[in-house]
Every structure is written in C-alpha cells, then in structure tokens.
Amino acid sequence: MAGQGVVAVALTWVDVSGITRTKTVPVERLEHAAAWGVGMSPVFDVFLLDDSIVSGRYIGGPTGDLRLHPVLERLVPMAALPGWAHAPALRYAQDGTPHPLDARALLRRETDRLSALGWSVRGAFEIEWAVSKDGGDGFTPAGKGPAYGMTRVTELAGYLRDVLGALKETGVTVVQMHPEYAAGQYEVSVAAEDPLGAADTAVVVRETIRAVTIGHGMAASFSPKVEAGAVGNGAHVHLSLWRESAADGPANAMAGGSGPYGMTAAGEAFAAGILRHLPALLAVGAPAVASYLRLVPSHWAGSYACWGLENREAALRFVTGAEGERATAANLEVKCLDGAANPYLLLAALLAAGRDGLGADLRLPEPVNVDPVGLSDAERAARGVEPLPSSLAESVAAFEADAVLRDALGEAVADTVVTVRRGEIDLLGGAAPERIAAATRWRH
C-alpha cells in the first residue's frame, strides 16, 4: 500500500440504519490494525439516521468496546481518494469472539449454511443516486436531460467518465451505466460476486460516486427519496442460485430446468422462500421512513408481493437473459429494495429467506405479468397477490412475526433492527414528506 501512494486506510462497517461508519488507521499502523483491531464503540450499532442514540436489549449506552478488524483481502486502494485505501472491517469483542451484530460475520454465517446444503448464491446490487448541482441542504437536479435520455449523459459526460474510471481502477467490474427517471438520477450495475463480495462492492461503489461528484463540485444522493415529489433511488438485488457438478462444473439453478421459465426446482424454491418472506424483509431492505415514499404502485418499485418475467412492477423480476446465455445468466431480481438498507444484513436476510424456501420445496405462483394496480380486487385475491406494507411500522410487524428471519439473524441482530426502526418511526413518523425527504436526502 506505502509503495502504492497510500498514506491512510478506512477501516468501514455498516451500522444498522444503513450509514457506512469507518476509523483510519495510518498505512505503517495497517499490520498491528489487522493483528489486534482497531478499538470503536458497540454503540454505533443504535445510532438513528440523524445520530442520536436508542438502546435495544443488547445494544445501548456508552460502556463496551469492540477490534476492528480488517479484511485483508478485500484491501483496495481508492482511485477516487488519492492516498486512501479502503477495507471493510469485521468487528469482535476483546476476547477475540465475534460480535453479534456484525453483518458481514452473519452473512458469512448465511452463505456457508448455504454451502453446507451444497449451494452458493452470486449477486450483484444496482446502484442509483441522484446527483446535485452543489452540497446544498436542499436538491438541484445537475440535468435538465428528459429520462433515460442520451441529453443527461452528455450534460456530465466528464462526470461520469471519471466515475467509470475510478470505479474501473478501484477494481469494480461495471457491467453497464445508464440515466434513470427522475431529475439528476442515474444508475450502475455491477458483476455478479458471491454475497459478500457483493455487499463489500456495493460499499465501495458508493463510496467512489460520492467522492467523485464532490469532487466535481456536486453531492450525490442515495436515498431513497431525494425530494418528496420525485421517483426515488431503489438499490435492487439480483441474485441466482448455484451448484457445484464434478462433472458439468457450477449449474445455475435459475436456468437448464423444467420449472417457470426454465427455472430447475430449486432455484423455484428458492425464489418462493424470498416471496413467502418479502413483508418482514422490507424492515432490513427498505428500513427508513423515507422507504415508503418510494414504494408506491406504478413507480417500477415493486410494491406488490408477486413475481413475474420481466415484469418492473413485481417485487421479484424474473430475468432469464438472452437466448444463448440463459445458464449463465438467468437471475431474480428484487426490486422492493433501497439504499438505506445496510447490504450484508440484506443479503443475509435474503439468504435465510430463500434456504427457508429450499428446506421446504417451495412452489412459486402463478406469474403475474401486468402491472398489479391494474387487476381488480377479487383478481389479486385469486392469484394471491397482496400489496407489500406501505409503512415502516407494517413491515417491522412482519419481521417481529417472522419467526425464520429471526432465527436465522438472531435474537440480538433481530432485536436491534427493531429497536432502531422503531426510533426512527418516532423520529419521522407522521412527518410531511418533504420533511422526511429533507431529513434523509444526505444520510446515506
């Protein structure tokens, strides 16, 4: 790292409303950092998105301590931020046992439940944000370009270069980039990884945006409402399902069967077990306030609990990929998810959810492949289609009785998430819009 310019490395975790917290440690501090951890409070773990503080069963007030720990290697010098490398930080007690509400721990514990069952999961997340024109309290779009339009590229055409490059450099594998609805708002997707250097990825993506617009003069937005009025960001999972063969080598379980659209029954399975448990997940997945103005019908945001081909208006997108590579790139994609959420307790969720849906051969529904606001009441009573919670506090009810996802988190994990959800709906809920816009629009 010296040898490379690094005179810093941030050492990151993410919290559980969602915020990337970090401590440095000089580059000639990286090797004792790694032998005995840096030092940081458990109380972070119950901070609000506006860093005031609650307590929870396990988590609250300010005894304690905890290593931070850095995961060699995933060390990365940061193209965005000359001098800076980053590593994402496993957290442990002082007596070297892991701490309970580490998320990237519980998605390693998650993924090698999974292996154990003899499967392995690779995904990727989309990332969105908007960018404005200065660091301002309040938002101004950095385009007038029409949406999706090839205008919005050009108007930052510098901008984003610099963003694929520093990305390119970070080593991040962008798969493609493009302009998105709303005013300012654009969008990257990224290779598939397994989980957790997906979550780690989505980490560093943001990270490098966001240096790279302030350093162009402008402030980029991941939230999932920028303003109160406007399509808001989604940060949605793609995901597929694999098995290894000593003869055939890795078989993706989305693609090569006799299920809908091809899927094998397990990769079947294991999508059902995401649906069955798709109320409770938005508590970890879309966990602000500020979520729930964005999950609306007719938005692409996938605010009903079904699934269908291709279809943006589904919580689960079924994308089986062009004829010819469909082994390789057949994927479910959920779409109900935003950037508030912190990526390796997701994923973790997610995980849980779709091994929960292995364990018990689950079968998927009939598809639905029209945008469900348009099916009359007694349609979406038949095919069993039901609106996702439309509040945060719906959603943290469902997770309380989800009695797979808390088990599969634990009771610490699980307690904390509801103990600072429920903070942050006494700090917004009920709150104008613009308010709850305003409140979240630089936080994550």
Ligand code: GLU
Second form
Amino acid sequence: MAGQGVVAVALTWVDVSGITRTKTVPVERLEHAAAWGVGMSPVFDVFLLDDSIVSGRYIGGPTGDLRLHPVLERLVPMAALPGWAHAPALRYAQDGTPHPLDARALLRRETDRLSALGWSVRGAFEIEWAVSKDGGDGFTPAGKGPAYGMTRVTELAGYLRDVLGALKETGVTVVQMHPEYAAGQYEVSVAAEDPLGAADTAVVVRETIRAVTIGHGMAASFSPKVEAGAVGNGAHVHLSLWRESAADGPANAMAGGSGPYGMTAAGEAFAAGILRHLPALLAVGAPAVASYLRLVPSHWAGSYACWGLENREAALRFVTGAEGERATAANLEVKCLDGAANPYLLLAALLAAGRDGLGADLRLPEPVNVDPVGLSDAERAARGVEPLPSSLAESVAAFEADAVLRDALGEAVADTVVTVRRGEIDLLGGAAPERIAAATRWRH
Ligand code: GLU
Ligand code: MG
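Here we have the form predicted on its own; I need the corresponding form predicted together with ligand GLU.
Now the complete complex, all chains and molecules, led by this one.
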C-alpha cells in the first residue's frame, strides 16, 4: 500500500440513515487497526440525515465505544482520492463480539443463511446521480442537453471520462454509463458480485464519483429527489439467485426453467418473496422522507407493487437480457429503491424476503406488462396490484407489521430502523417538497 503512494486509509461503514461515516488511519497503523480495531461511538446508529441524534431503545447517548475493523480483502486504493485507500469496516464490541447493529455482518449472516440452503446471490446497485455546476446549496444542473442525449455526454465528456477512468483504476468493473432523464443526471451500472462485494462497491463508486465531480469544480447528488418536481435518483438493485450444487458450476435460477419467462421454480419463489415484502422493504430501501417525492407513478421509479417483464413502472422488473445470454444475464431489478438506503441493510432485507419466498415456495401472480397507472381501480384490484406506500410513515407501518423481515434483521436493527425513520419523519414529514429536497440534496 505505502509503495502505491497510499498515506491514509478510510475505514467506512454506513449508518441506518444511509450516510457513510468514517474514521481514518495512517497507512502505518492499518495493521494495528486490523488486529485491534479503531474506536468509534455506537451513537452513530441513531444519527439522522441532518446529524441530529435520536435516542433508541438499543442505542443512544454519548457513552460506550465500538471497535471498527477494516476488511482487508476489500482494501482498495482510491484513484480519485490520491494518497487514499478505502476499506469497508466491521464493527465489534470491545470484547470482540460482533456489534448487533453492524449491517455488513448482518448481510453476511443472510448470505450464509441462503448458502446453507444451497443458494447464492449475485447483485449490483445501479447508481444514478445528478451533477450541479457549482458547490453551492442549490442545484444548478451541469449541461443543458436533452434526456439521454449525446449532447449531455459531449458537454461533460472530460468529466465522464475521468469518472470511468477513476472507477477502472479503483478496480470497479463498469458495464455502462449514460445520461439519465433529469437535468444533470447520469447513471453508471457495474458488474454483479456477491452481495457483500456489491454493497462495498456501491460505497466505493459513490465516493469515486463524488471526488471526481468535486475535482471538476462541480457537486454530485445521490439524493432520491434532487429537485422537487424533477425525476429523482433511484438506486435499483439487480439480483439473481444461483444454485450452488449444479453439476457444471453454479446455475442461474432466473433462466432455463419452465416458470414465467424462463425462471425456474426457485427463481420464481425468490422473486415472489421480494414482491410479497415490498411495502415493508421500503422502510429499509426508500428510507428518507424525500424517497416518497421520488416514488410516484410515471417516473420510472416503480411505485406499484407488481412485477412485469422489462416494465419500468413495476416495482419488480424482470430483465432477461439478450436471448443468447440469458443463462448468465437474467435477473430481477428492484426499482422502488433509492440511494438513501444503507446498501448492506437493504441487501440483507432483500435476501431475507427472497428466502421467505423460497421457504414457502411462493408463485408469482400474472405479470403486469403495462403502466399500472393506466389500469382502472377495478382492474388493479382484480390483478392484485397495489400502490406502494406513498409516505415514509406508511412504509414504517408496513415494516412494523412484517414479522418475517423484523425477525431476519433482528430486534435491535428493526427497532433502530423504526426509531431513525420516526426521527426523520419528525424532522421533515409534512414539509414542503422544496424544503425536503433541499434538506436531503447533499447528505448521501
Ligand atoms: N430515475 C428513475 C428512478 O427514479 C429511473 C430511471 C431508469 O429507469 O433508469 O428510479
Ligand atoms: Mg436509470
């Protein structure tokens, strides 16, 4: 590391409100940090997005200390932050027992639970962000070109090249990048990995984009709603389920079967589990008051609890990929999620929902291959298509009523999720959209 010019290592973890928090060690101290950890207060678990602090049943107050241990296998020099490396961290108590609110450890537990059943998951976050011309509080979109327009690329070609270059140098495999719908908005998709890797990568990609943007004298927002009234930033999650014991290597349960559009029975059950738990999952995956400014019909955010083939208005979109590539490419895209979510906690909750579907061998209802907003109320009722929660309070109520998810996450996490969400509702619930957007814009 030191040979590569690394001076400082940022140990990061993501809090319940979706903010990446950090402690840094000089590279010479890394070995000591790996052995003994670095002190950090548990109170960050009850921080809100504006850095105010609520008190939870499990966490609160200024006392106590945890040990933050870098995960050395995921240590990576950050090309966009010269002299810096990044390591995701795991949090332990001083006696060496894992901290019950550690989201990365929780995700590990969920992958282990699936693995014990013979399954693994591959996943990736799509990252959308909006670029503002200056670093001021407001948002002034960089570039004037039309949605998805080449003009938007040309206007910021040097910047976008540097984003791609920095991601490559940092070891991230980008599969594509494009200008999005809203003014100044772009998206990058990265290759699927195991769930822990996908969450670590989401953190690294975001900090890389942020750094390159700042380096170009601009600012990047990953907020679900950068500007009231404009299309928001999603953080769609792509997932595929793999049978580990297949004769010729792991086999994708999303293809090659006799279920809908080629899903296997297990792939369908996993998808149906996610569909079943979507309202409650939003308390983890659309966790900000601003999330509900984004999650509205006709914004490709997937605001209806239904699934469909390639349907951008369905919360769960089945993506088959090109015909010859289905065996590796077919996957589920959960669209109703955004970048205010803690990626570890969110993947843990998605895996638990899918595991519930597998355990109950659930089937999917008929796919919805039209924009659900165009169906009459009677048609929607007949097809079992419900709008997803339209506020954080509704999602929290669904989460509280979902014993399966609460149980998978564990009482301390579930209770803290509810506490933090309630704190954010007290902070911003009922505020004007402009105020909510402004308060959220530069936080994640
Ligand atoms: N920006 C949209 C969202 O809020 C998604 C657009 C797309 O389908 O990529 O999720
Ligand atoms: Mg997009």
